[in-house]
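One chain is shown next in structure tokens, namely the form predicted on its own.
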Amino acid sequence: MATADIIHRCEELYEDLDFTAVRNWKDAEPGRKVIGYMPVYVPRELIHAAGMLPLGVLGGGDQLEVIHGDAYYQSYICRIPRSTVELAITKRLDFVDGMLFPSICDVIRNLSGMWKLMNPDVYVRYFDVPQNYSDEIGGEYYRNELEELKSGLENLAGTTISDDALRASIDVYNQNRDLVNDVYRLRAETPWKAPSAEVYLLMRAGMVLTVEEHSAMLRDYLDATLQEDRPQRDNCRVVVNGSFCEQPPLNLIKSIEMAGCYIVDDDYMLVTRWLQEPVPTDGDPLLNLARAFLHHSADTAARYCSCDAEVGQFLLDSVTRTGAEGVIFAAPSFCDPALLERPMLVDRMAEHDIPSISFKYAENSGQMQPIREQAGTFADSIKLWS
């Protein structure tokens, strides 16, 4: 399969707001269920072994006129919830049987309680997760989350979610993370073969897919990469951060690249690779899920970090392992963790003498030449004098 057909299907999953796909996947058998999620990780291994289908719901787009979802909120907090109900008011949700609100900011915490009034009949948790990250204190605390949780979908779904199944599950989605991860390295060494708008598409069209198709997706992927020449660019290397929550227009991303700027990181879609170690698949499942989240989870904003953390090591890491010369810093509007994290990353950046430029977006913004104009002059002075 040629890659443009992989990203032709992709865009199409990613315009379609009425979910078609996922739609067609819970027709396809009776008894089949779907659990949406907040863009923000949330074991989904879990869902899987349940038998049901995890599907990441990220707002709606440049494509969604907000209307209803803005009598909801104050307008002075990020457009991700608002889209969100816009989209269960339209009943373009109402085949979700259940919603989880992972830890992200109070906002979404408060967006988990307006879905519980919005649809009583529906299962509604916000999961949180533990502040202490030791085993003793954060790691039973995260294992009894996750012990609720599976408690809440054997409910919904009428069956017992067995360690084995969910041990399979697990070594399904640690499959899944390596091809991810074989993408994102791809675009690092080779970003013109594999521009950031195909990668980003690639990953949305992980949210509504099986992880079974997903992986096939991006295995195809892969292949068809070495079997096309695409042309090299005189394009600076930056990576993109604080775009882990609310998503950025599409047209963002390719205008960052038009601009002349290869992203050759991220934290757009981070939910599909925030687990950065494989999860083992022997032992107590649920025990390893714990874990695994304490010890091998990405740094971001939407993640506490204990007072010992360096602020910003993982982002520096990420600048040295791509090789790459700048930091762009873009957050959502009134994106309080992204907000309130930068001034400390640019910090660190500027001590480490890497240059950085900073905006804001929402996933509706229209005016791209701004930001053009702004990554564009950004490329311009790396070239010039980094």
Second form
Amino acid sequence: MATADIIHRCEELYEDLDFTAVRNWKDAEPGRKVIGYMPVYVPRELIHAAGMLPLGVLGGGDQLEVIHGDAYYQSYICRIPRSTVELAITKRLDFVDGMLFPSICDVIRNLSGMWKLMNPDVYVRYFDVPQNYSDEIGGEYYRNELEELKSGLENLAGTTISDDALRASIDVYNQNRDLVNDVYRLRAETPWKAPSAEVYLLMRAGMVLTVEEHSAMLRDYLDATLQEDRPQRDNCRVVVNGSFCEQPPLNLIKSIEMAGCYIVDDDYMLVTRWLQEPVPTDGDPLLNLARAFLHHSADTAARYCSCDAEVGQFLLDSVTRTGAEGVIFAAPSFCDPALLERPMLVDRMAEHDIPSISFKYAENSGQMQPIREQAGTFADSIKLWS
Amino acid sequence: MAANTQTQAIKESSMLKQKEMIAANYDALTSTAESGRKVASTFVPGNLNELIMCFDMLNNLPEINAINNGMRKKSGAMIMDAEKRGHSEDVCTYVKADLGMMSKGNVAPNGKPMPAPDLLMLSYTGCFTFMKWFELLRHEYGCETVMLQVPYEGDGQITRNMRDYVVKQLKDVVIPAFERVSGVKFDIDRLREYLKQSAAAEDDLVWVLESAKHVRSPIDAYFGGVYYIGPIFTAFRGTQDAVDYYRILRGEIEQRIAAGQGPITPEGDMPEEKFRLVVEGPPNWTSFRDFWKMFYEEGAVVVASTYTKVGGVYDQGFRHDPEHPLESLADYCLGCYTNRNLPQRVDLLSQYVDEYKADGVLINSIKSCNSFSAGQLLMMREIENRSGKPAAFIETDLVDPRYFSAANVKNRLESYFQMIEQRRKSPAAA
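Having displayed the form predicted on its own, please output the structure of the form predicted in complex with its partner chain.
Up next: the whole complex, starting with the chain shown before.
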């Protein structure tokens, strides 16, 4: 299969705001259930082990006209919750049996309560994660939280999640993360072979497909790229940071590359690679998931950094690992985590002479010319003076 | 030329007492170079004042400094200064006022410079911004930071796991950090003594807040309420001063009830109670007196508010418990208003409308504060449906004067009061 065919399938999934693929999965067998989740991380292994489908809910993008959702939010609140509410009110999420709202910011946290008020018959859980990373303190708390989540999912599924089933699911997701990392590595090494818009669409497909189907798709893509020759451009290499929750429009990603920047790393849909190491498949699976979260998580502004020297280290490592020449801080308007953290990250990059630029977007931003000009100037400045 | 119509506020004994307490605390904070006392900075929700006192440390609250600067019309320049240095216009103005204050010399209300904190006590309770705020301060000060994560009541209850987690952090992380920084060994009996005083003050605070159930209310539980909560929310909970303050305040309110008086306003006793309101959300601080005036000029009294619960929801039964000191601190943090989920907040507001015989609910939605604001429009509709009372919505900010539009707020309030009157006259209300 050619990359174009794979990406065409991804585009169809991306543009389908009725989530037909997920509805079809659910309808294929009686009793199947779907659990929606919002950014930035939930342990999808648990949902999978309960025989349910995890569905990444990332707002409505730039194709959804938000009519009802605006009546739920003031103008100074970001767009992802209002378009998510729009999806719910317009019945596009009426097949979803449960929703998880991870600890990321106050807006998503409060959306969990709104969901409870608006959907009293749906399983809703605010999924809290530890900001204390000691095994005995945060680890114990988190393991118990995982136990509670497991119990909630079992009640909903009408089944029990055995340790063996969970170990098997951990294994499946380990494989998926390996493949995701392979795609990211391919792009970092040869960004002209895996354009960022394609990588983005591939990862978006993982929000709606079963993990097995997504892994197969990633394998196909990796194979296909070996067969194809694509022209290399004289672009600079950048890391995009700050887009871990509300997603940029696809055109924004394309615009950055068209302006002369190869995106060699990003923080879109971090759930696909949140755990940076494989999770052990022996022993206590909940404990393994808890330890993996504590010690091998990706970093974002949604996490507490326990010492100043570590702030921005994850980003710095990414720049070093991928050979990036600069950082584009692209955060959604009114995104508290990203915008509060940004000055510290900018300082950290400056300390290491890593050039950066900053701008804001919304998931429905339409005007790409200013972005293209800013990114183009940034690329030129790197090429000419860096 | 516009006449200066600012009126001298009437001062009662409790007000003078509180003024003395605050002045003494600022004097203590700004003389640490001489006294050698150590300073912990922390937040109002999840404020562990009793614990801080166990280590002979002083408590400095950046939110209160921002409020002070807001009320003294200084915060606007501080915020713009922070924005010029790269802080987004979209984020919390308390944070930017605090950072701007630092860059302008960190001057306390007594005109002396604030000391740098020896410890940033990050009590992560009910507000995401707290976490990044103290990371930003740590970035500036380079001092030790200790994090106490308080899990959110997502399902509307405090579970054993949540409580155990908070207690364990107190024992294994927070207390050792205080011991290390202060050089003082933790004494749990000392904590118990402070908690006894806390509970005594909390009893009187609740009595004062619930006095607004009288029709005619002797207090304004929002504009007046923010003064009443001052000692217990800040550096005085657990002190004899706080116990004395609330005893004096309670005596004054008892006298007002006996005399059939309404609330005190900056322009004297409020002559008439025409509207009884419940208010959700913090007040605007930069135009606080103008904002208040819009209410008392129309005869509107706030009989209950949620902002006065942000540093502890005492009127629902919680008291600090010297028999279970650390568990009690955990329950206190876990139960703060913005750590409660939206259904709980709707329940509480609906309960207030009923118990305080309110005419309706007004939401003051704050641009800076997503913890409060996200979801308030849905809350408003839910409360209206449950109570059958009209609700209204206004938008201001905490300490950014650019987001207080007096004419817009006044128009909305006047329309709201008219709506309440029309409802009263409607056949359904008869």
